[in-house]
Amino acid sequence: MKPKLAAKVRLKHDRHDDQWLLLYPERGQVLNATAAAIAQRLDGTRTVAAIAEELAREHGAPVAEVEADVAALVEQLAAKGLLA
């Protein structure tokens, strides 16, 4: 599985705040940067896996944990359909 971003998701960074926003149809979510550095990989190219590794290589994290965590989000994404 490749997911993407529903095209009724926006992902934006609100600079004001310093924080990464997913915005959809009257509705919003404010982003930790865990997840919005996910959210920013999940443009139909990658795998749950590649995420993960490319993540967990930037932060010298365990592959494993990391990708339990981009699996989670992506599982959390798809229940509100924000996953095209």
Given for the second form:
Amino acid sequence: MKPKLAAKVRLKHDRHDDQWLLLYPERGQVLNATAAAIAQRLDGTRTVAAIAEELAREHGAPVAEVEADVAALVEQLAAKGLLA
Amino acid sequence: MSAPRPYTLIAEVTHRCPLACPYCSNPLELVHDELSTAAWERVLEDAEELGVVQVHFTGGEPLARRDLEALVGKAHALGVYTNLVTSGIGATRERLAALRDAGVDHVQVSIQSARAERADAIADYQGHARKLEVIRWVRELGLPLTLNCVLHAGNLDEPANEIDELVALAEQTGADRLELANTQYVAWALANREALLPTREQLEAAAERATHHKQRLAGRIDVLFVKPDYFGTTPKACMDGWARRFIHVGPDGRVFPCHAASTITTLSFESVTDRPLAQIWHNSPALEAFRGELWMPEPCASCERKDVDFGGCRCQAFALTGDAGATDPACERSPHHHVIDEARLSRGRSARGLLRRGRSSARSREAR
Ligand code: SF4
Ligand code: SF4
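Return the form predicted in complex with its partner chain of this protein as a structure block, the form predicted alone having already been given.
Complete assembly follows, chain above in first position.
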């Protein structure tokens, strides 16, 4: 599975509080730095494992740990109907 | 106190609408003056500067404004998430395509019922068939869709309320969301309350079906059941607090905390035609009036829920007690709670027909 944000979802950098926001109909949620880095890669071209590897390499973090973060966010977004 | 950051602008660009729903949230005295395109663009800029990240273009029927595409384009250029809230009447496929190209992120179409004949009777307008066409275009154009239906005695009747039919329609049309919104008794809905109030049994039956579908469709269609106000023990957290997260700008540029606040005749709301939105947001006396907690009377002042529901709805407090600063009577701790109990008992008692905007009854003539 290559997760992708649903068409109704916009990822936006919030210039006021220097944070990332996920916006969707009438709602929004603030993403922490990790979640934002993951969300930026939910474009339907990479698997959860590939995203985890990429982020682990960039941040010098253990892949297993990052992969758990990615899987958790993907699951959370899917439950809210925010993935395509 | 310093004003909080607003996140959402409700741009009520017009009160014009060909429909005449008996629960319309527009004020009884409809506003005919409308801001220019340039003035709305300034509102959008100033709102974004204040922190707004979502805008709802609503009305009336926002499509009644020919410059809607330009306003959507402006919001989009500012990076603001753009919702179009429409009855669908006035939409053509070409216009929807133009709005999509201008940057609309999401379209909400209201229907009055899942049943055509009934829907047209509720709106007093032959429009349901057209709405279904508009809904199809929205999806064909790849735009995310919310279906919205206001619930009341006219579509929550027994033995079978319409919830199952409304959900089926959402599934057939490929909607992302279904908003099942119980009538909030302000403005026209308050005037028609006796006819619109459902019974507790009807509400419970509807809530049960909505919960069933919400679970069944989780992750596919977001089913929202907006709770009614007259059947609980605590009030709703109206607008997440007065002038806190939402800015509502009316057709003539007056700045409100919500769509119903113009009914509070003891407050005077300033217009962006007099001074910039940011100044009004920061220190307009009407917006300051009920910000935070210092204004709260008992029982709210010493209640553990005061930062949960903010004392409820100020418009409802004013409409039902004459004091906008009173505890919302929807709260069982309010000394005025009996008016809610009495209202429930008045259900179905009305001898007259429904009052409707723009239609020939004494009141709507007066409202013109
Ligand atoms: S509630 Fe009905 S009458 Fe009021 S603006 Fe919406 S569609 Fe028009
Ligand atoms: S007393 Fe006031 S704060 Fe407490 S639940 Fe009632 S309305 Fe809310």
